[in-house]
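Only one chain is shown below, in structure tokens, and it's the form predicted alone.
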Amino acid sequence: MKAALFYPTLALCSALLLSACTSTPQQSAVSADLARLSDSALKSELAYDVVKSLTVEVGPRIAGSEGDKRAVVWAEEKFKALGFDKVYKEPVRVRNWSRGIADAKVIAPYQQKLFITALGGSVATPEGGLITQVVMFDSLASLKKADAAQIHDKIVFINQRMQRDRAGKGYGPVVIGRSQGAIEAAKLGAKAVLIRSVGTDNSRFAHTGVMQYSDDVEKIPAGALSNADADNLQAMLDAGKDVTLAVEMRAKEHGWQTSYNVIGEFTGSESPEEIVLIGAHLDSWDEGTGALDDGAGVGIVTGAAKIIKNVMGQPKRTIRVVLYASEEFGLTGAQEYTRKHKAELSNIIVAAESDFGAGEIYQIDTLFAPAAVEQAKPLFEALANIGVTQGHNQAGGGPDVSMLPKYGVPVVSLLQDGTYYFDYHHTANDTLDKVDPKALAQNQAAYALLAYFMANSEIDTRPAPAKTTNSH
């Protein structure tokens, strides 16, 4: 045994040797701060004091709501508190939508009490409700073709299972059946639309989300079942039942109104005008207290900044943390953050968002120029020693980020492990108690690396600007 293990041990040390005599006195103090860095942010609770705090003081926070209102003025206050050099805020105009009761039960062949909750945007049913025969489909695409006589005056049920992955692939073959199932049903006369919740779940919590529509066709309610009494109502259809469904939702437009991009900076000693940009967003579902959608987010990239600070001093670049409104009608946010600094852009060196809970993350994808990505191999090493795998250079970055790219802006993709994140994403189940402090704790700790090694490093991840030729 004890000659076993001496070989692998003289590998790892030759190893560590030829690394420590083939690395310059410059390469070796990177590594160093940066193992500090990562063990002071692996040792720090400040993640899960920010969403601890975001999900008890203020909780569900949908779009243009009293709740959305209070995170803005949380936001600026925390920022303060943990000393950001620089704390504003940007308006936005954000669509606002309450959700109201949503019910719904099987009144033939037999009685059953259905979950389900409203979608995103949907409208309300008349009043009264809706009492009508309930037609089945496996997919969205099943439902498209077919026959308009099945389905005339009758509730469309997409019975669509989503599959569990770590990565999350299974979400978006589903989702589409949530985006786009009123406007297809609809189109065939359907009365009403229910969907099996796009969850890895087998509980009785619906999971809500946004739905849209088309200008050209009847807006009809929208809604999602939970998926155990998406299975019971699958049992009766296959058993080759008649089954009418009661269904009432009182949803709700209240009119546009004004939130807010709150952004916090620490201010770059040397070129302030460069952009390290990490984000996530503000709002929330109103279901449950978003605490893993995305409180997670909001303490793992505030908390990052903030270690940096404490630990390392003033970035040589500037560090700018954008909590970004709506996302979850849209992106409204981010769209209308990427058309306010449109003009300075091109100063962002690199931009990553947090949103995919708080399962460790064991990834970093890149969207780099070529050679950044041979020169960011201290920050690739230091992620290793944490458990996280150099991945490849065509990432796409959150939600917030993705549109950047486009113009030139280079983006990481810190993937989490969210094997678990669909059985609680948009549900009154996403509160504080499905957060582990020690994976938020290395979420924060990647964030970290990634935001340090940009802001103080000499690397530049942009693309090479475009070659232009003299039409003359």
Contents of the next structure:
There are 2 protein chains.
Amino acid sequence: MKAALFYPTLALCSALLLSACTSTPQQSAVSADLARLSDSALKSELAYDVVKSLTVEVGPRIAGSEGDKRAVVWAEEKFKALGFDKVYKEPVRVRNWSRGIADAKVIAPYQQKLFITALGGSVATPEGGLITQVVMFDSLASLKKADAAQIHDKIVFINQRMQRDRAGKGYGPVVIGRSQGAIEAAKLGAKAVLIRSVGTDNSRFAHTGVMQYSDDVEKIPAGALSNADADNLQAMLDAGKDVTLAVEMRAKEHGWQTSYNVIGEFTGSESPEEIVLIGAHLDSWDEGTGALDDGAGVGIVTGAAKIIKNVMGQPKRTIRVVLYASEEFGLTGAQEYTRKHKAELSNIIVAAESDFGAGEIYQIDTLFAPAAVEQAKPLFEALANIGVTQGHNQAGGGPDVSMLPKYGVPVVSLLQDGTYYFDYHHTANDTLDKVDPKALAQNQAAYALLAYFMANSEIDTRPAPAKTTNSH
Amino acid sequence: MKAALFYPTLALCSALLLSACTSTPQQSAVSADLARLSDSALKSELAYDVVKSLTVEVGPRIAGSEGDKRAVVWAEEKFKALGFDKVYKEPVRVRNWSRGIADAKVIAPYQQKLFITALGGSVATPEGGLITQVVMFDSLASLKKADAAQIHDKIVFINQRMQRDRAGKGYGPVVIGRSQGAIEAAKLGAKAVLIRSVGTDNSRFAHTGVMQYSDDVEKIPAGALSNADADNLQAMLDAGKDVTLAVEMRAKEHGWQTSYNVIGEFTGSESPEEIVLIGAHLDSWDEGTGALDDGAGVGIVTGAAKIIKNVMGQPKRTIRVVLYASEEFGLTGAQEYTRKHKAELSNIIVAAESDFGAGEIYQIDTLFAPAAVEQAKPLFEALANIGVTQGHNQAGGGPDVSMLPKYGVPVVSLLQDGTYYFDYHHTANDTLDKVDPKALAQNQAAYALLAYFMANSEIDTRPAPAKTTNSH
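Now that the form predicted alone has been shown, please provide the structure of the form predicted together with another copy of the chain.
Below is the whole assembly, all chains and molecules, this chain first.
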């Protein structure tokens, strides 16, 4: 049985005239509830306490590692300590790779150490390392057009700088060099590939991130130079010098390990089978403490659910917080979740993942059945009060829920300000001091509003419409 | 013989009424010359090209190292290539220390790697490292008051945060913990000391810098934690946990080596024995490429001298550019310079060192015989046009010339904006990308104005008055 809720007449009022519309008592009550929840969430340090706890007590947690195992234990204990109704974990087989050392230096015409890191999944160099000349390209596209004779037995340097952008739009055009660089360089006979870090900073922290091989192309070592070191190497090459590098990387595969998606729920009091899913990923890269990626997300969604319970009581639909395993190595946990829960995907009212750091949210995009967008006006109004404007209805929902819309699952993207996210993303410098507690609380409030509104209404967002754009 | 120059009537005009004063033809000519020089220096990329050349072609150059030897060769070649009249080097015996690895991790109650670096001059840990509990103090002063029983056989953690300030005023109160921490901790029986980095950044780069031992106190290893790692350790300790660290450092002394002060001059056409000395230090720490500290200074003073020659021709007094050896390990090169040149110190009209990064200059302080301050008004006016205001007459002149005033040598401090200097100072992150070419050119212009004005006037700044404050 479902309670009659608050949206019936709202669609009749235009947004601009809303204050002039006659509100039903339910509408006023809902707006007041949302305002009360938002205020509490803005004031609460819970999200920050959660990410602090994760980064201080666990720290790095690359999939399948000892740190990952500790993170799973931590997550279960955290959900239990916060009083979630149901806490459980679901096994996921994850790839376990370790970075090992990654050293590089210029040995001619000058002598300089270069700060590099291995790309995630890279093979090691041969024992003793590689010593050979380097050849520079300004993009993957340029590399693909190159003559093999120019590249044979050399190290390819893909020197493409990522541009800063609030929405992170600089990432896509550059990250292709990270994912495909080793394949394209190997096709042309290269010994290794080094890319300029996919990051917007000026620093000596190199940015890792997963890369790919192709079964029919030789696997060559792949690393990233820090932006500062890429500048230095570029300066030598721009001056027309033949530059020789010595590179050694000791990355290693350790086979498949068992990790877990860890799940905490507040069970719906009226429609427990209907699920509002908010998620983040529990794994991180190994060099930082995974504060922005994705400790912040873990804090935000965990804090949001708990604050709803504290302030508003038991939700009517189930609020499910999913902390996914092994996002970084190809959304492994999310794929397993989707496979395992296929039969109940049609019960998901909305899914949303927080995985873009800790910057303030400035926009909500949806992927709802069109009528539901109109019905969700009170949510948009409450979000507008904390600086979040309504965007389009072509949302992607975040990496770990990105495969759900094709099963008709509605998703929401709460877009975060990512202006500085890629200064720290996938580096040793992804640590708690980069998390602004105030911005994090605003995120917590936005997720609380989303989850509460969707859990305590009868709005049916299903089925998600087909996506016609690639907007995330 | 000296030419009659431009200051005779200037002292009669107040600064405010200057434009109303009747200028002599010489005064107008001087102002026009200074403006022309300043414009050229602001537009010239020479200082930037010099620091780029040094950081790309040489890079790290800790005193006595192979990098330092390459830097000496580089400096001689650079002076010659730029057409300095006299290029020579003077040997300096320097301490040669190497950092080796510096690893630290928390092994209980959690398991986390900590990013540290050895302080300059530290001894190594015993083979295999140290494993022991850590005890935290908020300052050196608190450590000095502590009970030895609390510290015996432990690692002392001095957790004092440096405050950001344009003039770098946050440095002094905190750096005392870096220089004296090992002595005070050892007196109380500590096994090692780790300080929170003396830096204003939030990052995982730890800041090195020279530290001291006392002959009558045991020498214990001394390192610095990055600010991010100090935060992490502090969070564990603030939560009341007993925290155990494993620390290994392999720093080493290599005895004394020969390095050089490298000197380039444009010889005075009328009073070659009178010297305008502008300097910087050639050595750097070993982790960064020494761009801000002190490649920027090398670029600024070298560029300034060369641009004077290019734009204004041969100076009347000698302009001497001194690139000092081993500033970081205790001003070794500057002390040797002072000793060796003692007989001619009375010929130095003014000395100034650029050693505070690459931020814009906002103030000029002098230490001149009082009458000379008034006579230098055209210089102050020209500097005002590029944003530099006149300060006090109690200047220190910069580290490598700081010992000269006691011999009566007048000095000038051109104060740079150091707001961000201590984000990078003494870290691996001190690289060329931190140097803003536009700000660097403004520095070049200020040094060019100073050196040209002092070299082409008859103003006698000597003897420097006694200093009554500690202003630098």
